[in-house]
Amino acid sequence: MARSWRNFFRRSTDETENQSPTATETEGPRHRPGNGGVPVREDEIAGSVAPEDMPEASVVEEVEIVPAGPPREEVLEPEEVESGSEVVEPLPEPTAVEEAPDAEAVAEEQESAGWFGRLRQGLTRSRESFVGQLNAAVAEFKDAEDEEFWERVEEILVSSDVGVPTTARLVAELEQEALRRNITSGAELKRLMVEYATRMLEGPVELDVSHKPTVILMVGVNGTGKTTTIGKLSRFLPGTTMFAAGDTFRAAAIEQLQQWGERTSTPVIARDRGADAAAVAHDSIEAAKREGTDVLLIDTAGRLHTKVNLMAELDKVYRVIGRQMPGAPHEVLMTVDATTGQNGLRQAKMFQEVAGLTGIILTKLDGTAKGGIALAIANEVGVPIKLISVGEKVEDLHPFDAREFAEALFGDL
C-alpha cells in the first residue's frame, strides 16, 4: 500500500515518552554533521552560545503572538471544501455471509489512488524530458552484454539531472542483475529498472512528532517553498501546531506566515522584521511548552549555501535551540526546488553539514523536466526524501513512497 499521511507520523507509544528530556537525562554526547562531526555535549552546546547569542531575560514578554482563529475546518480554502464535498452513497448494511467495508480503508485507498494521479501529472515534464528516449534505446535492448546500449542508457540519465555518481552507480547495478538473470527483453528490463530505482529511493520517512513540544526547524535556499511548507504541513500534523516567524529579513515574511496561521488557526511567534532570529526561536520554544503545544515549526531565512555568515547565524539558530531544549530540533528539513536539478544537490549537502539534515522535501516538482535529481539525492546526500509536492494546493504535499514515485517516473517505459 502506498504510504499515507496516518501512517507518515511516528508517535510516543508511552506518555512518559512525550516528556521533553532535560540534561541529565539525555543520554550520550548528540551528534550533527558541523565541525567534521564532533560529538557536541549538552553542556557545551549551553556553553558555546556566546553572551551576545542568547536572548535578554524579557523576550517572552516581547514576542508577539497571534492567536489562533476558529477551528481548522472551518477555514478551508474554496478547492479543498470542494474536493471534500463530494457525496458517497451509504454502504449496505452487511449480511451474514458479507462483512461491510473498512470504512477507513477505503477512504486510503481513494485518496492513494487521487495522489498517484497527481503524482504523475505533475512528474509528466519529467518522464517526458527522458522516457521517450528510454523507450527508445529500450525496444532495441536484446543483450545484457552490448556496452553500447548501457552507454546510451548512462547519456539519458545524466542529460536528466539523474548525476554522474548516481547514474553509475544505478547503470552497473543495472548491467550487473541483467546478466544474472540473463534479461533479454526490454519489458524485464523496464520491470528492473523501477526496481532498482525504488531500492535506490527507499529510507527512513517517517516523521518523529513522538516529543511535546516536537520542534521541527525548516532550512533552505530562498524561493524553495519553506513558508508555503510549513502552512500545507500544518494541515496534516497531528495535534496542535504553532508557528515562529523566524525568517525576519525577507520583505512580508512575518506577514506570509501569518496569513497561514490565519487560515490554519495556528498561533504565530513572531518578532519585528530584522530581529534576531535565534531569540525569535527562543520565544517560540518557551511559548510552546506554556500553552503545551504538540509541534511547533520555526521558519528561517533562505539563504545561500555559499553564504559563510548567513550559515553561520542557521547554526547560531540550531545551538540556541538545543540550549533551550536538548534533544531539539528533532526534525530539521530542506525544502529543496527540484527545477534547481544539481544545484539543488549541492545545496543539500552543504545545509546537512551545518544543520544535521534529517529529511528533504521535494518542491516544485510539477514545474520541471528534472524529477531524476530525487534519485541523485537519495544517493549522495544520505538523506531521506520525506515530503514531496507537485503543485499549489494543500492536497499537492504528500509524503513520499519511493515505489510510487519511481512507478509514476518510469511507469510509462
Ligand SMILES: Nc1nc2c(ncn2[C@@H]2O[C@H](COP(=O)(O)OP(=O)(O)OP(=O)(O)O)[C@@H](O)[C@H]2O)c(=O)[nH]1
Contents of the next structure:
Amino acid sequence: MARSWRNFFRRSTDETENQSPTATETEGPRHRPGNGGVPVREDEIAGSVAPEDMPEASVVEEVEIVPAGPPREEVLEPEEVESGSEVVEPLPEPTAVEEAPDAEAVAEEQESAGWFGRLRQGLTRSRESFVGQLNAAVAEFKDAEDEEFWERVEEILVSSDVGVPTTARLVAELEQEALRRNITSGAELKRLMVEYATRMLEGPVELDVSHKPTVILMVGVNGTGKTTTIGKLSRFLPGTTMFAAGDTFRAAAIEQLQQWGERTSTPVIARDRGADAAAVAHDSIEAAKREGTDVLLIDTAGRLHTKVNLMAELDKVYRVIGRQMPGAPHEVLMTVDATTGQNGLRQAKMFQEVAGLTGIILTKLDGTAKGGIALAIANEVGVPIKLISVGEKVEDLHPFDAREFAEALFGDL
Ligand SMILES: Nc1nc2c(ncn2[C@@H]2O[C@H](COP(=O)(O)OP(=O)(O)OP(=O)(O)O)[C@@H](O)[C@H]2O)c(=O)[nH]1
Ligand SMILES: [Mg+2]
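Write the structure block of the form predicted in complex with this ligand for the protein whose form predicted on its own appears above.
The complete assembly is shown below, putting the previous chain first.
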C-alpha cells in the first residue's frame, strides 16, 4: 500500500515527536551553509548578518506580488550558464502542464490507479537492465556459500548506480543473513533483499509544516526539477501557499514559477531578473507573515556548483531567512535527478555538507535505467528521501515509501 499524502505532513511538533530531526522554532536554525550541519545559535546567526546583507526597503527594487494572473509578456532569451569549470547546457523551456486537478482527486487517483504499478512502470528500463539481470542471477541461486554468486550480485548493483560502498554493505549483510538463515531458494533470497533494501531506504519522510509560515527552501543543480516540484507540491500542501521566485539568475525562471502560480492559484513574490535572491527571500517571508500564509516555498537558482560558490550563494539567503524568521528555513529540500546516477550522489553529498538538507526529492525516476541511486543516497548521504517524481504532471509526485520502492526494484522473481 502506497504511503498516503494524508499522513505525510507533520502539522504539530508533538504529533510525531522523536520521529523527525527537524528543529523546532525555539531551537533556532539548525543548519547554515558552510558549517557542515553543525547547530548554530540564533544570536550567533543574528549577530553574523552584516548590515549590508539586509535589504533595506528604501534601496531595493519594487516588490512584485503576482496573484494568479496572466504571465508577463516579455520572454528572456535562454543563455548558456557557466560555473566552476563546467559548462551547463541551457534548459529547455518549461513544458506546458495540464490544468492542475483538485489535490484530493489527484490523491485518490494515485491510490486507485495503483501507485506501485506507476512506479514500476517508471522503473521499466531499470527492471530490464537491473532487475532483469538480478532475476537471472537469483534464479540460479542455491547456496549462500557460493562466492561467485555474491560477486555477480555485486557487479549488478554497482553497475546500477548503487555504487561501491553501498553495494559492499548491502551484499555483506545479505550474505551473512542468508548464511545464518540457511537460505537455499531464490524466492526467499529476494524477500531478504527487499527487507534489507527497505531497511536501508527507511527514514523520516514527513514534511514539517507545523510553523506559520512554514518556510521550505528548494535547492539543487540546474534542471533537476526544483521549480516543477514546487508547483506540484503546492497542490498537496495543507492550507495556503505562496511561492518566492528566488531564482533570479536563469532566463525565464521567474515566468516559469509564475505559470505554476497561475495554475495552482498561488501568489508569487518576485523581483526582476538579476535581483538579489536573498532580497526576494526577505520580501517573501514578510509577505507570507502579512498574508497569514501557511507554507512559503522558495525557489533557488540551479547551477553546477563548486563548494565555494555554492556556499557563498546560499549563505546570504540562509542568513536573511534565519534573521527574518528564527528557525527558518524549516525544510531544505534538494531535488536530485535520478538519471544522473552517481553524479547525483556527489551533488547530494556536497549540498548536504553546505546546505544542511532535511530531505531529498528523487526526480525523473521515469527516465532512469538504474533506480539504484536511491540506495546510495539513503546509505551515503544521511538525508531521508521524502518524495519521488516519475513524470512532469502533478500526480507524478508522491511521498517516498521505502518498502514500495524496494519492491519495485527487487520485487518479483
Ligand atoms: N520526465 C520527468 N521530467 C521531469 C520530472 N521532474 C521535472 N521534470 C522536467 O525537468 C525539466 C526541468 O525541471 P525544472 O523544474 O525546470 O528544474 P529546475 O531544477 O527548476 O531547473 P533550473 O531552474 O534550471 O535550476 C522540466 O522540463 C520538467 O518538466 C520528472 O519526474 N520526470
Ligand atoms: Mg527552476
